[in-house]
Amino acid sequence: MAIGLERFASGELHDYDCVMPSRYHRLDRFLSQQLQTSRSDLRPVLAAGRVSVNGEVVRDRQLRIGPFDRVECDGRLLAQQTRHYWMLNKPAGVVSATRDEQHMTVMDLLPEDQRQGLHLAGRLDFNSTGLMLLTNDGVWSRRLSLPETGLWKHYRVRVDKALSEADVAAFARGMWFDFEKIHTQPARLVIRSAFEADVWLHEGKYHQIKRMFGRSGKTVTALHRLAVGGIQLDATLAPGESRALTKAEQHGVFDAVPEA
């Protein structure tokens, strides 16, 4: 028996020595790294049915495993990572990044024991506020950003000049951005008061809302995100506070449509 397998069998290699890959890997490569043995030495281990993935005995050494698969050898857990999903009420003056040399980041606002492995599922500008989503589930976060998903994002916006029905019509038509050579998709604008509106859009182009209002000579003075798809910002969260998403929020994020 190879030295790595001997150490595992003796208990010298503990569960916490093993780290699940952040991406998909072949099963034999993962086992080789974690059990500190060669892939050839693993063949009889797999052939004997000593390895299981998600509760099923696996003999295929080429099986692709991901970060959330449960891998066991001889009934002992080697690795399993839990999916985490968080919402955060971003305050102004905080960078949408995992780290920054000069400013506080949204990651700094999370409980320290919850930050490991998380990434941002979308961003807000430095002085914009409101709902941000963080997760360690790359498939989920990529789906949020796919154009074909058609996910609506809801913002409350304040501007420095009075709004009009011409703004509503301009947002509904979409706008040509010459720098990127693109025409934005139709967006929905609902006027709440002379200087405040709700905006729903599918996209998230660079400073898109600010630039769209800029076409009519208006400057955005405040921008607050209220919802991403079916996930609405929890009204009980003060700026800088966060909480885990519920199961309903995790799955219902893709089902929402704009509201009046």
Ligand code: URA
Given for the second form:
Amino acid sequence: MAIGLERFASGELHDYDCVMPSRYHRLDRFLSQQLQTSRSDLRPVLAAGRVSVNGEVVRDRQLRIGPFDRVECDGRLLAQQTRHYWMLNKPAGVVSATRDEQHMTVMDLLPEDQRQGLHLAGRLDFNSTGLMLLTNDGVWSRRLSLPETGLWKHYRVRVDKALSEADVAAFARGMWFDFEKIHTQPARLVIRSAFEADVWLHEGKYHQIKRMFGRSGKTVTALHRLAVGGIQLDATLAPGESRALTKAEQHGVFDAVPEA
Ligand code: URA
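One more: the block was the form predicted on its own; return the form predicted together with the ligand.
Entire complex below, previous chain first.
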């Protein structure tokens, strides 16, 4: 038996000494770090079927494992991270970043003991408000942002000049953004009152809504995100408040969003 394994089996090395990688690693590299054992010492351990990943015996030392895989040796859990998903009602004047020299960030608004390892799934401008999602699950956040996932993001917007049917048509046609050299995807604009509208976008280009209204000479005076895919901002959250997503929200985010 390898040295580190003996220390683990005897209780000298503890589960909480093991730090799960935040990215994918080869199984033998992970085991050798966690058990402080050389990779060559691990070969007989793997060959003997003493290691399992997510309940399956694994002998392939090159297997790629990720932060949420359950890795066990001799039936004892070595490490497994839990996935975390949060929603936050972002107030104006807060940066969509995990750290900033000058301003408060959305991360500063989460409970301190929940921030570890989280990243932002999408951003809002400094003065925009509403639904922000944070997670430590990179697969989930990547899927949210992929164009082929086609998630709608729903915003409530106020502008300084009266809205018209020409705006609705222009959003539906999409617009050429010369800086990115793209034609924006069709967006949905529903006028609620002279100066207020709901906007649904598939994309999230830099200042997209402000730039789109800018084409007809309007300035956005307030922009609030109400939903991302199937996740609605919890109306009981005051600006700056956050809560963990429910299981239904974690999975339901990818569900088709009903028509407005
Ligand atoms: N479009 C914008 O212009 N700003 C945001 O924060 C989000 C969408």
